[in-house]
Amino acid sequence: MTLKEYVKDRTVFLLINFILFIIISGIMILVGVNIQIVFLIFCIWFFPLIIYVLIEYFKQKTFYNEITSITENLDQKYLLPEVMKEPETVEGKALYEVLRQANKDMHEHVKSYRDRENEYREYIETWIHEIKTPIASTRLIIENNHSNVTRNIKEEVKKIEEYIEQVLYYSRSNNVSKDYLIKEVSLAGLVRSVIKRNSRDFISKGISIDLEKVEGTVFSDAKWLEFILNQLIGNAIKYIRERDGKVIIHTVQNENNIVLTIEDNGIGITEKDIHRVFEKGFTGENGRKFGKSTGIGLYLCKKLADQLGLGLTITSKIGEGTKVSIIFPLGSVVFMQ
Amino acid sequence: MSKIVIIEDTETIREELKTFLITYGFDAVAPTNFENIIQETLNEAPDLILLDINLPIFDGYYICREIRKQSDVPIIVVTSRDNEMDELMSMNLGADDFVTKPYNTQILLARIETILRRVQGSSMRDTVVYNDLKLNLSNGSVTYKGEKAELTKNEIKILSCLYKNKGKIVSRDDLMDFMWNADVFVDDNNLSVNVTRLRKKLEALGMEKNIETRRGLGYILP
């Protein structure tokens, strides 16, 4: 707020003053009044005027700016009116009062849609907790009838707790602190476990894979971990090249990360795919080729790898394969959002 | 013979657990009735339980406290709680591992494997005898009548497996499955390298009569 845009809000003020003002200095005039009482009256008249203008003026620009910076520097812009003194002028306090009606009104409706959406996730995650035991027994009854049928019907129910798991995570990925637990992770260890559930891929497949170069311990939440790299060398499998496959699985350690990176030799993804791999949703060329994507995976992992305040980083050559690398800090303790 | 409890409400899971239990080798009693199931579990003197969580009038856990009480028999907490926080809960309260459902089966049991052999005593599970040939499972040796022969890793776990399901074809799926569960991440032609290895070495023993090949089946140890 400028002393001129103040100064032009009170245009009407001004001007009616100074009307009257003409008014009466012509009626003077006209009956004779000395020409320098009309500007001692000028002077009592408008002096005050101008002072009283600009003290209000100077009130009302503080209060502004006041205002103006606390919200710049809140986090969360709607606590305002909690935040700020409680003005004095009238206006003032006509504004702090809607502001505050306006505010009390958003919170009871941002609160129902927590609730609901609350709800939803409890269902979600104990509609989750009841599904494994079917599964659970519907795996012990192909473990107990071993047979080609069975085989087959066991890989589908993979896929099934595949998604299912997905669904878990993905209503969870919003809420990390009510299911977190930091511990120290062994990478080897995580990466092995990971490749075990995937073996029966790597198996029939005939992927190769290299290990060799997996060490180093990070401190992070293992499930989350085994999660996201589990979709990582989901990927690397489903995008694989028949025969000849190969996936390598690395750690370079430096002096202030670790990096864990998943290379494979598979179709590769194009450059202009490349940049929106983690958008929800997207699901690119080889998503459109392949059929069976659902833009979902890399979304969660990324999302994922953000609340637990780690890198992902993609890089892609078409035909000749694709490496993700995920890195974890070292050395500083990592704050969850 | 070891003894396995199964504590566990859902009937389908009980029932084919127990299959599955009693088809690898273990005496596998599921109680169906839950009113007196601490009292009743003792009284059977397992060597091993199998504790689920969620069960009908008293918990897992507090089953598992109450056990705890009178008893050191080793327990594995089975849930499809998934949580970090249960499985810390569960090993407060004095159980020995935690398989969260739907579990692999042949982890369930490798895990019930390695907790009998540590309170059986090593000595007893790690030397299997099959035919005179004897295969100690920590040094990674076989002996047949007298004359000794050191063995690779994934040879002592390809012998293993095809002892497990001796006179059973183990087709070559099969094996490497076991193989993969038990982190060795071979590949198909490395298998066959390592099957033929190891049958020269046990008919260098003097052994004639050892893997037999069925085509397009797999393996068996007859």
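Please read these numbers as outputs of a predicted model, since none were measured by experiment. Numbering follows the first chain given and starts at 1. Throughout, rigid core stands for the largest set of C-alpha atoms superposing within 1.5 Å between the two forms. First, how it differs from the form predicted alone.
- Once the cores line up, the CA of G26 ends up 2 angstroms or more apart between the two forms.
- Once the rigid core is overlaid between the two forms, N145 counts among the residues whose Cα shifts by 2 Å or more.
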Contents of the next structure:
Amino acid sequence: MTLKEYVKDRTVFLLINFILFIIISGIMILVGVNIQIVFLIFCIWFFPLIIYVLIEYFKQKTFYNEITSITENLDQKYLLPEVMKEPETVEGKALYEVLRQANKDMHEHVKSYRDRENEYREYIETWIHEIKTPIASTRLIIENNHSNVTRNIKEEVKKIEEYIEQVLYYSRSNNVSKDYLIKEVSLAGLVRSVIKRNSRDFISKGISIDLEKVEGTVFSDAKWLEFILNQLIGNAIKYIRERDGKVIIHTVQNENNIVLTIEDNGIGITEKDIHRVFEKGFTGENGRKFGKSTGIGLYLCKKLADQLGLGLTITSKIGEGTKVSIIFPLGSVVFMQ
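Form predicted together with the partner chain done, so how does the form predicted alone look?
Shown below: the chain alone.
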């Protein structure tokens, strides 16, 4: 707030004073009052008035500078009414009270939406738990009735399980810290486990696997890592070439990190899509072409990787393949966000 802005805001007040003074001065001059007395009255009238305006300006400027400074240094701006001092001026107190009421109302709304979110998440988790029973029964029926039909049903059941797993992790993605267990994870064991889960797809599509060099251990949550890796390998399988499909998985240990890379020789991602693949719901040209993409898998991988303190990068060339890397930092403790 500048002095010019402050004076402009009080133009009416000052103008009224000047008009009154001009009227009174005109009357005094008409009745023969000495001009020096009129000037004396001007000084007596306007000197205290100007001093008052300047004092009020500096008081308000100090107040607004203080709350601006506090706001700039706050990570969560809505906490301003909680940390600012109650002002002494009437206008400041009114503003302070309005901010407190607005903050209180915002907290109530946030709590309401948070309760709804928790309720919805609990329902989803309960539903997932319940749906596992009929799925397990279906698998048992399939195992006892081998045929081409049941084999096809088994494949569809596997897809249903993967979508259910995706829903479960999505519902928990904002509360990873509640389901987080740090322990030593062997990357070779992790990769083998995910390859085993997808072995039928590798065999049915004739995709060769090259585990050139997968080694090293990291400290993280094995369950979340397996989900991320399964999503990435699932994408490699989905967008692989119809012939001579190949997936290469390897690790590189650097001074500060271990990089696990999943590389395929699939259809690749166009340059205009590659920078948006981690966006929620983005399916891109490949998604429209194949019609099976939801735009959630890579978004979820990126979100979980960020919360686990991991890097996730992707490079691709159309017609040549895609390379996705998970970067595990070494020598630092990662806290959940």
